[in-house]
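The chain below stands alone and is given in structure tokens; this is the form predicted alone.
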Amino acid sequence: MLHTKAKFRAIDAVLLLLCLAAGAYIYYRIQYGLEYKGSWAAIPQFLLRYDPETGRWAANYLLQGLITTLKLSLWATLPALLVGLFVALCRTSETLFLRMVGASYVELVRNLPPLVLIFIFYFFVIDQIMPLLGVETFIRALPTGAQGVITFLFAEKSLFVQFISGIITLAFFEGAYMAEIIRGGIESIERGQHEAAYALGLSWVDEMRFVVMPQVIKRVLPALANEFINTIKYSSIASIVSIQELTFMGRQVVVATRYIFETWITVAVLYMALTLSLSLVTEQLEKRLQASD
């Protein structure tokens, strides 16, 4: 397809002026219509704070929430990939029972609101699975050094159970979408390649390992990278169950300061800084994959 270079035209200028006018009107309504009195000067202290004991600057509420969001999304993506791969293999299996299991899981997740799922699954995990596994007792029995590593990689020991429950919940939710991406990649492999693998006497495992999955990974990697960005955005619903990620911390700052617009705009900028950075990485990844074809 031939792409022409975009030009700045009169209609673009008109639309730009309309957007600026809309922004000015919204600002006017906030300042005078709502009689809202805020202060941007109070926000930086909730990003960084000076620690007199160490003599260094440290992350405060909002940056702590951003770090927790990144850790939560990263750790949730890993099991979500495993769940997605397993379900995708079930959905492309020749066994009817496995196909039904995979389809039921995907349809269940896709047709229920995320908020409902996170309430049901979170409270099941935290009330049934975690006490059964004795996770909290195990963490408390660890030496101080090991607890420090747990805090650095995951969360403080007092919040570790909630953090792990959030990871499991997000992985359960995101696994369905990743399963559909991987399934689409598997089904995009030409039938002739399956027949060639069968003719060579390859087992199903060897066929998937040496023929199918290397091609699938290359085809679906950009889509999976985009799904990681979606995981970051969906992690905000974990604030409902008291996981101290960015949205939760934003609510705490609003309660403490009453600076509603300044706080949520800052939260939005932090989310955008994270997701846009990952989007740029994904875009470069797609270009490299296209160049290697």
Second form
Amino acid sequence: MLHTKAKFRAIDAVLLLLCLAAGAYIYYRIQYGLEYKGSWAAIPQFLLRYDPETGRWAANYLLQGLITTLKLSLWATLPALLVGLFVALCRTSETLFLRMVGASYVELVRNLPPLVLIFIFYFFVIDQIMPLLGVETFIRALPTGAQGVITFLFAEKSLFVQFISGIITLAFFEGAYMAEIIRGGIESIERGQHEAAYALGLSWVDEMRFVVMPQVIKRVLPALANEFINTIKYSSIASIVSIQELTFMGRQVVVATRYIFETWITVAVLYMALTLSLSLVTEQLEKRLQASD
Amino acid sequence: MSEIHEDYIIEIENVSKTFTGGVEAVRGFSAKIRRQEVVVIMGPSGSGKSTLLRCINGLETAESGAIVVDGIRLDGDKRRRLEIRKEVGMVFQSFNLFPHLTVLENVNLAQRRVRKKNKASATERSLELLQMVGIADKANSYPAQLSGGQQQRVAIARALALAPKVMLFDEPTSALDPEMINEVLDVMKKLARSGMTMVVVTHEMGFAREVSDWVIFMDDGQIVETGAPESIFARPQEERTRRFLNQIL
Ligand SMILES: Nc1ncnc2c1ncn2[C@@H]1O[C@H](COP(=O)(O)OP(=O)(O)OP(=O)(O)O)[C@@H](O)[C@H]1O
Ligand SMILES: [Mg+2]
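Form predicted in complex with the partner chain structure, per the form predicted alone context:
The next block holds the full complex; its first chain is the one shown before.
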């Protein structure tokens, strides 16, 4: 690839001015053209709130939502990775049946709108899988101390079943994308590596564990980290099933205040703060891994 | 092949291999190799040398004919196939070292996982082998830090780690810079003199002359001519052999 350095030319200046003008015009329309009275001053209280009882500042709706988004995405990523690994192994297996199972799952997830999928799957999980796992009884039976931990790690008692269902749904969904990334990694391992492992008498499990997967992980780690960013973005659809993550909280704030623009712009900035900083981490990771080759 | 010939360690009888797509890579090949023999296989590109070699350890499955290694018949049975994989070491043209493992770990891996040795005794043997191939000082390096010749010597040590009864070499020096060829050939010669049974695909005439017991000349998936190296190089009987030898000299 040719690396030419970007130069600032007259045309760039013109385009930049045009963009600024367009932005100013949109702002003007919102301010004076719309029947809309907003206020930025009302937003900070939805991020942080002073609690007179304890005399401390506490996260309010939007910040709580951000934390829930992060928790939801983190917890969904772990099972998604396991599902992804398993399905990737299925899809690269010699057994036709396993390949077909893996392919069906991936195609199903990738060819349905996530929203439709979450409606179908979420209610199936809530209705069938949660009682089967006995989550509800489990959480009720917990001592108070343990419930505090559960609240910290997941969600409050009353929202716990929903939250877990959300995790499972998101993991089901993300698993397909993780599977494709891992499969790509497995298939990128040179044939000679498999042949050497075969000639040394290694079993399939050992070959995967000691020869293939360590190399795969190194190759796909940046892509997986990137997929985690996607998980954060996709997790916003969980708002539709009343999981109190950032987008859901945004809607609540809008309902309460009617400050549509201010609220959603704040929500967008919060998402960006999370995803952009993770992007930076991913980039660093990629550089680090490349350097170690 | 009703009775097992004790003195033959490899028996190949009428083996054929056709790839999907219709290429007949090996056609009715038969050969018997005695213990401690060194056999060199030569022939033009595409004549089926690699395919034949890979059939011997089951990397390719011959669709007809029989292959018996040290009395074990290579067939669909997985356990017998595993026995053969453990008894037959293989060295590839492109080394195929595991890049994420150090030299020592490369040589240790199969001992640990296949022979279930503990780390200390695996390492002890690995260091001996690395000593033998002359790179004990690189034990903790990664393959990418080694020259091609050094990598190939590690690959030889790795293949020897399971104490195989037979070693297969598929053009072990043809990916190497000329100045590194000899360091690899020297290791192979040492191995040959130590009594290892070896089947070597190579066009190195010097090596063939010096250590091989006989040479198989292959073309079109078949044996064209076999003989002791002195006679086959000096007085090839077949026109195809003569033409090929003229080309590589
Ligand atoms: N996996 C494969 N699928 C299809 N055809 C193959 C495959 N491997 C080898 N062949 C074909 O089989 C024939 C024999 O190949 P083989 O690699 O055994 O030859 P070779 O004598 O080792 O040649 P070279 O000196 O180039 O290594 C060739 O025509 C080759 O194209
Ligand atoms: Mg070949």
